[in-house]
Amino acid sequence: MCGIFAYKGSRDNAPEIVFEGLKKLEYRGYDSWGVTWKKNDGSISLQKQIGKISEASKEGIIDEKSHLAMSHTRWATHGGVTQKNAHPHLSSGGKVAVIHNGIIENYEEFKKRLGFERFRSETDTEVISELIEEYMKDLNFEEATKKVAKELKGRYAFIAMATGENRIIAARRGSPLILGVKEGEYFLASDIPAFLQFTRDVNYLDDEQMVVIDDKPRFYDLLTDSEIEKRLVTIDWNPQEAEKGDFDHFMLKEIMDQKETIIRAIDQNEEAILKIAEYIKNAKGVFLSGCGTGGKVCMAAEYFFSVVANRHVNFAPASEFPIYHHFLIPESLLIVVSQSGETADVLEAMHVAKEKGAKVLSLVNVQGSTVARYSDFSLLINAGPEKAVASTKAATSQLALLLLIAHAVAGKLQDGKKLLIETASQINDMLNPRFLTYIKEVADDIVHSDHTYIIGKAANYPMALEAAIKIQEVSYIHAEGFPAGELKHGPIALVSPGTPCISLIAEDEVKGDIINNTIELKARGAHIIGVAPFRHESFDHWIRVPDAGVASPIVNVIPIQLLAYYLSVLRGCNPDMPRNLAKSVTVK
């Protein structure tokens, strides 16, 4: 969840490098931040504060000259948001500094063993620095760090530096850690945007691996104690994709990126798509799984496979998937969806499937991510960096790719491509200044409402759930999504005169049913916002979308992304960094 970034190299402004790079990781956590660096006399200097790194001053940091520094932006798990709990953590003897992403499950055991009086914070992380310092009484820095990494339980990625040592050491298990490589310079981070302006060449650390960076990096397998080689990978991203440009927020930029990202998502090797289609056709039990927005995408894909390919697939949220182990066999296939490719619950679902011998296919947005590397087969959705916490362009890219795969299973790959190319063109036309102005006017009309309800049917029911997520997470308005036909079984009791209700409607076989449900809401006094390719008399506001056929979930969810964005801005919220949330959920 947290963002970690370290630098070692020929430049003497390492503190400034990690300070600025940390801002590019703020979507991973923004409760507090800190920077630590090696001083000329070999000692460690430290600065940390409560609040967002984007609002912090460089004063006291950029004046320092150093070739080695590391930084951290926090999403609190253990201990409240205080300066003492902020990272980096310096050992009580002042010899070791550590930054950490993840959760150390056996931290209380170490605190008890070392003595509670040594600890100044409520965090689990502090045990790492204290243990390394303790073990350095008998071992060198490298061996002490290796011993600690082996003893920790839970998921972690940590980076450590020590006084008198001109090197940094890092290890990972379950949380992402990536090494950026440039001649004479090394960048360690939890995500690529931190160092993308410097290099696109990376080494990915896998679980139970450690790297020691002095003159050059040395990699070790913690299970075998052996030195290993790592393959250098070049990332197909450019620094401009990770910047806001002329937009006020990343969320709006990423919504507008959807003019291009649908086409990029379906620009796949046809042989790979057909190979996946064969996997699905030959499997005895196909499961779709993801978390949050990824889960809602998987729910919509259930309908895609049913309607397009006459194929039954099963959906389960990744956090619930392990119970399905009773039904898994070697001929089963699990398809997982994850923007970051680092989601903890998704990785656990994959582990459960693989223990049963099942195959795993993944759709990810980050090349070389843990989910991608752990899969038997993986496809990139090619959405480019997504930095706003609320997923937008990644979600529609995932929908597009799964719809394309469903067409391939049906033997209609070219029909699917044609449909999605036409849909992408329609989205490009839809996202014009007049459309955005109208959505903002709708937001202005409902911004003071405490509750909003969204209904959908068939593949637009999962989009009603996704719409609720978007409105909840960035505007903090209570929003709920329902299957339209379930209104009469309870939810309609929530509707009173003036309650905003959004209907997601398509030109499909359930059109008549959801119009009737919308009329029922109108009869109870609801303020109806119709998202549809046609106008209906029940609509108080009509948000016109293209008639995209079976691709309607893609075009219907985009206006709600915009509505959520404008509600957030009108309510004085930060749509990029909603409270209590972080972009990549790497802890359970």
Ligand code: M6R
Contents of the next structure:
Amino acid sequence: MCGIFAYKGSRDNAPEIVFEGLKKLEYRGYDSWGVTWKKNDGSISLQKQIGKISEASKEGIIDEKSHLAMSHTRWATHGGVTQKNAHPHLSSGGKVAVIHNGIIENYEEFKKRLGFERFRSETDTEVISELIEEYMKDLNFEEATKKVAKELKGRYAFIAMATGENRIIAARRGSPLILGVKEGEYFLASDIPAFLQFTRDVNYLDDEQMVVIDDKPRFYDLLTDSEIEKRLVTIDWNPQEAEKGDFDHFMLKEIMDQKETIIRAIDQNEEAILKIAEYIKNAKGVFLSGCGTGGKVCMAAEYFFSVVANRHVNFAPASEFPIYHHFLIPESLLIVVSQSGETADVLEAMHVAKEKGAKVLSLVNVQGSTVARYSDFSLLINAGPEKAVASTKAATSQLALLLLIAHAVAGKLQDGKKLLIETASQINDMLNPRFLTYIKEVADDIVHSDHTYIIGKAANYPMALEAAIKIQEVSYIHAEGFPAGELKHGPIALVSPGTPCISLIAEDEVKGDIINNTIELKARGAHIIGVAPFRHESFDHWIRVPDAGVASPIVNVIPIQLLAYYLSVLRGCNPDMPRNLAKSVTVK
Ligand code: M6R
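Moving from the form predicted on its own to the form predicted together with this ligand:
What follows is the whole complex; the chain from before opens it.
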């Protein structure tokens, strides 16, 4: 939610650097953008516009020479999508410019205190620039910014610059902020891809920390008011991984990446996996939590732990998890799943668990993310940067790693590895050009439908829910997933002749039941798309998937990711940037 990026360093094309780098953060929000830079005379120049940064012209920015600049891409929270509400926000006296990601909860109090007439936007952010300017009447830029950071309530990562100042100052609480470091150059961003082409050496800012970037950075703990040292970490993503290469969209690239990502997900330190398995066995109450796709993965993992390890674990969506605090004790274990590692609801769930003394294990994709650092144990799924808003490769990597852990809990780690290596090779074969062409044909067939229903049973029931999310978010077709057996209790009334219904079927103990449910749909005239390792007469389309045994949710969800992608493209949508959404949801 919102991407922020600032540069200070030896290059004199800072405006262009932050303009180009911002495009790499566009997945975080894309309703408007803005760039600001320090001019030679010490004053601040600013450009902001409605629309996507990727479609913006860099006229008026590219030729500007400066060593210090900041940029912002917005996902609106407070105030509509207007040029005035776009960041950066320049204080009314023109002295301070600010970019911000998060929500300032006490902004109304400040607006009242400073006088409403001073404000030109409807945003919460504008109070930051106004307050810094106000405090600079008595304090210097650094002291004023520190004072503001301490007074703000809510979640923020903000970066500020001021006229006549050769430094940038940033602070964080609850929203990500990473400093990329290269000889004499500093890059401050919400996420690493913004500066990956320049450096892989980073300092992660933690909550309640501030950085002042002068000739070199100085870090402060806002709680203790003391200067602190930060460790430089080298991240192992390469710039190519964060590009879409020859693919038309990131979503397609990331779906195709699944030829390799399952293997990377299970390539874990065995000792660590066995230790985690022991922890799960000894825990008194194991909970799984995540949001959106991560939540559906957790639901599937409930089945994995039950079927593979005979172990009862409980899933709750992270936004609902806090209500279960009564069940948490110091011996409980919460397992959270998050691609970005920045999702506010996930962090809140972790906070609730930790307050009860419970331990938290996280599965994340983004190294050094807040979730990873806030956990007691954390495993990286190693899927590489996922930039399309729709989660694809991260989801199957999470499924693979949780299935591996379930096998470890059952004392069958090597069997789990063997199964997943075999599954990865089956996926590699499945994702061939003929398969893609066929899925496109299926999409062509149903593209004009207003509704699609997806059914699944056992571990494929959560995949039916996940399939629905994929279709909804990128194609805007109304899609709903159901447990196959529930149809006859109500939802089947929605089906009329020609309604596309997708059945996610596996070669498992519930196969007979879901086939019967599919036949019931067919009898009502539904257009059946069977995703299964075998053909059945009820199918109008058969999407053939390998028989992956207990790993069937992984192979069954991939064709639906592709189907959603093609539906989106055929309907003229942009699958990478669906309306109203952002990649990482850092607000509650
Ligand atoms: O980064 P996270 O995995 O924590 O994100 C959770 C959800 O916001 C995310 O999975 C969302 O549902 C995706 N857009 C679904 O494709």
